[in-house]
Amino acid sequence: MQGKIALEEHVAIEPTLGDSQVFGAHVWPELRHRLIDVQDTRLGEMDKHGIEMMILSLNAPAIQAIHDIKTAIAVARQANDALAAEVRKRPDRFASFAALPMQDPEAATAELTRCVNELGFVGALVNGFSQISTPDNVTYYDLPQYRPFWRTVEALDVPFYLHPRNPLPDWTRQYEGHNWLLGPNWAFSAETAVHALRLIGSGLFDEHPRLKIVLGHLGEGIPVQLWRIDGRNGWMKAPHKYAAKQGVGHYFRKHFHLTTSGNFHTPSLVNAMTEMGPERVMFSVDWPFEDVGEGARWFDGAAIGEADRRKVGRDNAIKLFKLKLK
């Protein structure tokens, strides 16, 4: 399929450049190209495999790690700055997610902002929990001190995209031994899950009832649980003592958009889209720690239906992040 919008597509700059190291010394040289280059390797693999357009954002965990709250206002303005440089060049292929000071919401807030309105950014793409101060004080986006930033997202009409990143290693006594479950294969997806959970339950979309999250990996596992999350035993009687007024499956299915990311398994798609319906799913590659020519070689040839492919591909990305492509 030509003409292809692929959305979780990473970008490093000088900072956090070596955050990405952990994926070994083997694949370094390459994947450090990957993560530097937009204009060159990166635009030549979209030509090759149908990808008119990718939404740019920060590696992880990036701005979400630097503990120094400074610091981390000052690099996430850094790396917008940059990503805006590059959509500059190319705004034909080219849009960018903002990367977000989360350590301090209103900080967050004031550059969300800019990045939207002043460089034209459409949406935020932000690495899961936040440490704050201290390296261990971990932070989640349902607490109410960033109701204030969702409030913002609202009004602002722009999708926020929660993006994986591993538990501290304090908090990975499960993994012990067994340290190849971390990362992709595992820690990240039930990580992501349990803070898009947290916002579910908190009650936010109760608050906020135009927020847009969109989650990678086709949803972090989580639609092929929907059911189980709000049946419970059923028969106990016993409803969810949470804040939300109604079932997780209501708020996943009106509130989430997922895609493809990293994920090349047409079970899988159908799933989601069986569970979510095909407007809320989207093509996505999860470029550089995936290839661009093996996400778009599957999904050009998944067996789904091509008014399908057409939305997933491309007409979804479109209408939900307002893209001007003809």
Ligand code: GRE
Given for the second form:
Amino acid sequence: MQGKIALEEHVAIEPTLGDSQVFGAHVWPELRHRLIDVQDTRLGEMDKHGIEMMILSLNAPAIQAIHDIKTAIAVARQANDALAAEVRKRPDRFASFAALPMQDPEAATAELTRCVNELGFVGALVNGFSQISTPDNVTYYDLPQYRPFWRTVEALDVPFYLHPRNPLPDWTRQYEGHNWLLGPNWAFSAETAVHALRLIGSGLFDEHPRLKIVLGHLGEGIPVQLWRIDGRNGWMKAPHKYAAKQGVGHYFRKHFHLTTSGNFHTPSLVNAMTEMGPERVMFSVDWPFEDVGEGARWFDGAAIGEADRRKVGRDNAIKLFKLKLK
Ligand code: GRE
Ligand code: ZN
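I've shown you the form predicted alone. Could you give me the structure of the form predicted together with 2,6-dihydroxybenzoic acid (GRE)?
Up next: the whole complex, starting with the chain shown before.
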């Protein structure tokens, strides 16, 4: 399929580049090049595999792991200016998500506003919880201090991409002796799914009914668990005791959009489309950690209808991000 749009596609700047090295130390020269390159190899891969546009974002965990608040604010600004400069060179091929210093909710709100209103960014991509002031102070965005931030996200009418990061070493005892479970194999999804469910359970979406959240990797495992999350031994009639008014599935289907990033498996795609509706699933790769060619070849040949391929490959993203393409 020509004209695809991909939206979990990462770029690193000098201060965040090192964060990705642990995920590909054995192929670092190649991974490093892919992360800092925008207009050369990346654009070539897009041309070769029918991707008209990538929405760029910073690598992970990047800003979220900079516990010094002032530095987090400064590096986010530096990253967003760098992303904006790349988009300016090829606005027909690239758009961008804002990196945000969530360590300071007011600064994050101001930076998102600047990025959307002045730089033309189409949303935000945040790498999970933030470490604030000290490395072990882990903060999730369902907490009350983030409500003014969410009010602004809603008012700006831009989607918020909740992207994975690893849990901190202090919080990973269940993985002891099984480091292979960390990162994209498992822990990224487990961590991100819990964060998304925390947002739901906190009542955030009752307070802000127009928020739009994007999850990668076909929903970080949540779609296959939706029935069970709300089911809970139905005959016992034990309702959720949480702050939200409705069941989890209600909010997930109303406020969340999923991408195929790093999850090129047709049964999982079909399941996501079945649970969410084909309007809420969008093609993505997860460059540079995944290959554009592999993702594109899989998607182009996946056994889904052509009308759905068009929606997932292109039209849903144009609508959600209000992209101005010819
Ligand atoms: C990602 O961005 O999803 C990612 C990383 C590091 C390794 C693998 C991966 O940030 O999918
Ligand atoms: Zn990613």
